[in-house]
Amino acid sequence: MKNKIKVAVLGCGHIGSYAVQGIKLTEDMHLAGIIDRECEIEKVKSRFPGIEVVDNVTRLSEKPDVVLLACPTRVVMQEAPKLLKLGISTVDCFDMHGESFVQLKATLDPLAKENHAVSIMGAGVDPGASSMIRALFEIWAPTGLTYVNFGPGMSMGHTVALKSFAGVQDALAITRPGRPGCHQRDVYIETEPGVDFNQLTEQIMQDPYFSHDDVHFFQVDKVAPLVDMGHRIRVSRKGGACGIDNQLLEFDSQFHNPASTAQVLISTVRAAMSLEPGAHIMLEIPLIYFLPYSAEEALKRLV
């Protein structure tokens, strides 16, 4: 026990639930507890008997080394700074690309350094693991173009964002393949009684999660029968190596979105224990830090 990484999970939705399950199966980690909203505590306790569930990290019996943030992206912006100020490292699956990601790192990096903690951002499937695949392809073929197609599959972050709008009873966001670099989304919404569907969709299209995408809205009586948490990412690169064109590289994955996201987060917890204080992205971290064995064993198993 004394050599295990003490991990707490913040948020016990789809990703958090799989994270709890995965940590319990991980030999070099110990589940220090679950942090959730006060109104959710009894429900979470009934699902995970014997695990400490609190509404604030300071109420846990033991201080965690790392908190795995399995919460919505916008909650990461609120909770990560609080944890870093306590000297607790964090890993998150923040999934807003571009300027929002840059701004978050600018906020978290000084806090982590001041409090001798580590924050690893965007440690999910995308951004995260698929970003590393794209980087590997550029190492292999430095000239050329990379194409990324997502789906069809459920987008966890976009689905959660939809449910935050007043008037939405339930929702589902499906990402499907479109033109490279352009996301096409099918959004299914079950509204509260009396809600103007057109006004609601206009509000949603103002949100940064959706404003840059090709979105198709569908009003449905029930969302639940439509839910499938599987997803797909296909990364293709057609480029050159040493001046020789037509190097064709392909990565194709089909996966259960929340379980895979949780597993990447768990592996990233391990990496957080080997880094200097500050905010990091997965691309900045040696691969060996994510693995549960030594460099010597990696030499035997992977080289």
The other form holds:
Number of protein chains: 2
Amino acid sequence: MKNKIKVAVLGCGHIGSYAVQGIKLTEDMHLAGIIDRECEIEKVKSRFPGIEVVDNVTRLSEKPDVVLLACPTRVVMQEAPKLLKLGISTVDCFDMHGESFVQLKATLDPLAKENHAVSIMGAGVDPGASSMIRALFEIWAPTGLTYVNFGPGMSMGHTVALKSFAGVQDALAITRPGRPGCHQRDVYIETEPGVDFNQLTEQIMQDPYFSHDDVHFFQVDKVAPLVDMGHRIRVSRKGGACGIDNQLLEFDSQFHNPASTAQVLISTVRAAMSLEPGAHIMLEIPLIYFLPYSAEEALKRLV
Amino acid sequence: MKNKIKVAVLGCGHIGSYAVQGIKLTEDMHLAGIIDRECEIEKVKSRFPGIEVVDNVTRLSEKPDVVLLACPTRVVMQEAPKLLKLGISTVDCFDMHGESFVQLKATLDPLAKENHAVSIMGAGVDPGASSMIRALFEIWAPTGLTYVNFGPGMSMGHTVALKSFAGVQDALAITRPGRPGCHQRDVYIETEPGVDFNQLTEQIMQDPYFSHDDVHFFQVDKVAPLVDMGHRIRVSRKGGACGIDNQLLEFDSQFHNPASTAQVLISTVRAAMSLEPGAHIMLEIPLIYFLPYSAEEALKRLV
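Since the one above is the form predicted on its own, can you give the form predicted in complex with a further copy of the same chain too?
Now the full complex is given, and it begins with the chain already shown.
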């Protein structure tokens, strides 16, 4: 256990459960415990025998170096500041794009610096690994256009958000590709008895997490048989290098979404140990910091 | 011109010529001139009217911040140390893999540090951008196997190396994919009159740059009509994330090789301006340093 990175996992939904499994498989890390804020500690303990489960990080028998935030986007904004104030680094998979990201960074960066901690934001598959692919494609071909297509696949964030609406018994949000770079969101809902489906969908469409999307609603008797956690991301860039057009760069991925997201988070925990205090996104971190070997080893393996 | 990065290009073969064109298209850079060590200055001047052409970097009317080394791999080992000693940063596309890379880094790193300069090595398409893809795939799926397939396409390095053999009038080396991760090298040679083709090929196969490869030789009357500078790289990883196998990650690229290599070098020049003194490979550099915009802008564009 000497020199191993002590990691606690906050949240034990899909991503958190795979993160627990992944940390146990990761030689340079030690699982310091699970933090379950919803106080269902006995239930969680029975799912993860032999692992310390607490409702607050301060109750763990050893202080973790890093907390892996496997919680919905909105919870990151509440929990990350508290952890940073305790001098504990955080890695999250915050998945709102654009402006809200800039705001989160502005909040977390000074807190991390004051408390000599590191916060890495948006370290999932998308945003995260696929943002790095897009950056690399722009480095390679600075002029031109990039198209990103997602799915068909389950949006974990949108599915969690749907379940928080009153009247929703169970739900499933699918992202599926339309024309290049365009998407539809298919939402399958199992309502509670007596719920007005039209009223419910109108309410959902007022939420900014859905209001920008092309959403198609389906009322179903049972959501469970429809669930599959595979997903797909394709990134296509057709662009110019040194004024020469038609450089064709393609990334395609078919993956188990929570397992892959948890794995990117785990690799990012490693990066948190090498960075200066502050809040960072993946694009600000050298790739070698995410890997369990040195630059010299990387030269032999990857170059 | 204020605040623009002053870049000189050493070498004006294929990559150098596209680098000159690319730097002129790059808003945050200024082309400080071309260094042609082979003293064909008048010939080079006529190809690049209005651009200062010299045989030694010290003769440029303004000292460049960075020299982009668009020269064969073996010349990098001679020229990079001289430039670093003058306090000028270097970016090269050194393309020997593995151990020789580690040696070059060990040579350049102390020189760069002593002279407050930065040296970025192996900043081409492969090694370089494709090494970054492979690293990212290991970060995403740490267990499993990666297969890399090249071509069919012209190997610039091997073609230059072939032309240096006595008896070779013109030559073309093609890399083409075999079974996953395996390659053949097809070598087309136009010999000088009276040359023994078998003797020549035996001599080439003794060169360590060729001796590890599955090389097929073809004697042709004319090489020129066979030349096309497009290339292809495919990187496929099938691996596990958090113990869940069958994460399928694919990268495919079809590109103009010298133009793309030159462009990656140009983007890397930008990174050289942000790093601490020393020798670095692309894996040691945050992606944001290669891009012409800030992390905040990247959050809006790429995340």
